[in-house]
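What follows is a single chain, given as structure tokens, in the form predicted on its own.
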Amino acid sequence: MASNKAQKIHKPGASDRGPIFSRLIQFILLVALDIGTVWFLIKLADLGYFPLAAAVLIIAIFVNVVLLRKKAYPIRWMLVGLVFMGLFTIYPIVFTVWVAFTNYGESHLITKQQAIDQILNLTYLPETGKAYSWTAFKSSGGEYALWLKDADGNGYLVKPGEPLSQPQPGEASVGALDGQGIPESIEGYQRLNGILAATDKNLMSIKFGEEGKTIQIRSPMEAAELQPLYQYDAEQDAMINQETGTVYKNLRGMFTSSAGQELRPGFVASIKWTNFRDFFISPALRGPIVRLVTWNFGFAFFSLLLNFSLGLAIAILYNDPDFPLKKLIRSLLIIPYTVPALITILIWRGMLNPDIGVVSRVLESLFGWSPPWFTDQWWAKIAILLVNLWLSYPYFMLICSGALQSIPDEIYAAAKVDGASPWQTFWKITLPLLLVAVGPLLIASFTFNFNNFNLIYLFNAGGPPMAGTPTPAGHTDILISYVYNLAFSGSRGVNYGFASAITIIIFLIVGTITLIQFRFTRMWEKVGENV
């Protein structure tokens, strides 16, 4: 008995050192990861990327909690996926919402402090300031010095952070002067070629001399005692022009004078609900927005109606078991669905080209006229619906064919016995039962076409353009293509904040359509139960 008890007593050994060593390695790796994260956060903060820094900090805290708490052990297996989901899915959504409440875009791309620093770097030559001709010298360590000559021919030596001095020629630091009054050598420095020095960007940005009385190169021939042109007043939150006394107050991320003059660059600032208010009530945007929203819903509705109708008609036609060669014909009809949409859209764009397009040339030869597919707003819309019909009818043909196969033949036989006509059979039996199966897919198709950016952008980029709109837009633009133009097309004005606001509105519209989907799906299910 005693020997058995002795065998049960646990003795520490190599088996204990294994888990301890493993945990120690994990802890060291976690500490190294945290150090790297802190360094990265400091860099992001210095650059002014505070939203991204906040997201990285939250993710880092989450990783530490998961790895250090035993109760969170099961989540460790999903940790990498959760981190990537946070960075590439959740963070972009949160960032888009944040941008929607700011003026982010065009001249408002940097932080306020970065904008202030850039404006304070602007200089001017006061009335009491002197101008000099200059010659540059450079040390082996990359440091610069200037030899200056004023209008009276006096020579001066100046270095960054040191006061202006007037050494005598022949001193230990300054060699003898040449015929132009420039030292042949300066101790520790090598004289630079004038042409190369004038093109040296580093040299042009250096401020020589002491703080408050700096000398800066203005041109290849002149250096001058420059002073900061602007001074920042934190109490007024304004920039003051030292030369004219003009006050530029902060107005929605741009320092602006009472006369409307602006100092660039601007900076990112919160403007609250302005972007959303502009979308709904701004007179400048009301014209294009109303027409864009109307066409957006019209495009999605008519695309769904035409595509589903043609697909269903073909499915019913080839659902007849006695139809000849139906397998071969079905296979040929599926071809448009197998070709990438990118290629198909470009092919249709070429075929409808008014000059060399085969469709336009055939219509021209038969009727002496072809529609202006790209210049008339209504024909452009018809062309887009036509191309979308070609792209989408095979999909509806496939799903309708499968749904028709699931309807029992006994129901049709009973309807025929009751004397129902083919039209009555379609409306009272086929369509209700079909919608039970394909109803959610119809709503999903409507949602897809509501955001069908590829078709609009690749076919005619939203053209033809609308006339007299303050924000450029096209007659066939939908909201998503309009957002793209606002956010990324410089010719149409870069306004990321307004584009983000419209994106959120589109999300709410699509979300509403999705909720409606569930309601109609339940309605179709009840209809199907009563058939």
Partner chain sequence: MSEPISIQPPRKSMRKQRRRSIIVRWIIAIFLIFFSIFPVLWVVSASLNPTGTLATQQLIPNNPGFGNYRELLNLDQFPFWKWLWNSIKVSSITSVLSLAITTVAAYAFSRFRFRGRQTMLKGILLINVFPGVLALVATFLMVSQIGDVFTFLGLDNHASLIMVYLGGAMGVNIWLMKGFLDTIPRDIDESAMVEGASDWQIFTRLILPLLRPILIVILILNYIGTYGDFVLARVLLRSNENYTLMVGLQIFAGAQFSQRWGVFAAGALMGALPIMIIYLALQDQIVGGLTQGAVKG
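Output block for the form predicted together with the partner chain, input the form predicted on its own:
Single chain only below; no partners, no other molecules.
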């Protein structure tokens, strides 16, 4: 079965044409795809995006292998899905791991080569050195040209962005030379006299000539070629300032002088375990991070406990097939689940608004006091748990009532015969059997809430803010919302490296919980069979 499947090379939609023709078409398409990919790779490499280029290359090779090898026929059916998964799910995970070990972030955004190139492009005007005397020309459109004369009396024409040329009078629209060897006219340009040129504010700052060989006016008498300000010394891995002689050494992705002066831009550099070390032992961060992690676990745990308890209670109360209007009650009770979560959260934010929200107003008129839902850290936490309860108890209600129906009635009959009280029946029979069925879902829900970014971010953006933290953090922030602030808030500079390191730590926590989940699932399956 397996082998005869694998040998078939039918291609979708091509069955009624000749196999050779259709395979030729396929081959041409594949070649076209490969050419496109190579072009894309070159572009990416040009821009210095090597990790992404590597990922694209690996995926492209995979695609070619799958399409060319007959044995990979079954994989062709899922090729599109695998490509998307590779590029948009697996690659970001791998990339996150890489970034976690770098200082990628504010002022460390480009590759080392790009940074070096940018720094080497900086130029300065030497005090001495080869110089020309100059005469300026200006077009009616405001463009400038310079006529230069070197010490030997040779004349050159130079315009911004164009190479130095040495036209003879009469050619290239240059008119006849006057007594000093300066052309009387250049077509399209007006010759500026000495006073006009000296008072022209633009002229001094214009760089003439092509890139790398630019000429700038140094004084009313002289114009000179600009020199690169820095030279890169590969041996020391340092930049040397040609004007002052200062040495800027590569210090964690930034050329820095011994006096602590930094050469921008910096670049992405490996900083090994620093980000992780900062997370675990940086004294400035320790306080906020311990609080964040504690609340993160507490939030996920109490959410699960509350939501599951309420859902289960409702499921048990109405697990009676003859209960009047059961269907209607269920429909009304799942309404919170049907509203998109974002809308729900924003509505609750309005309802709990102190002073003017409805909940606060009702409590105010009843008790003369209402909790500061957004400004007190404990009340903010309670509010978040409350909103989450509203959001997700219907889900637990649904899965619990499904699971309750799968518990055979004979067990309850037997318990009744043995004289078990309802309370005992619940704790000894219903709950354990229920957990067998919904246990994995509870763990999945725990991991979901552990990363419930939407709720935290939309409700109060992690607020109220903690005081005196080096990076912005709030009392209700969980790790993932803290990561978001680090990476995207930008108020104190983004830090992708540190954000990624925390992401890895969350990965590890969630991964461990998930492994436990798989274990339990298998174990529980066995238990389930015995029942």
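For clarity, every value in this text was computed on a predicted model and none was experimentally measured. Positions refer to the first chain, counted from 1. Rigid core here is just the name for the largest C-alpha set that superposes within 1.5 Å across the two forms.
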With the core lined up, does the C-alpha of Leu366 move 2 Å or more between these two forms? no
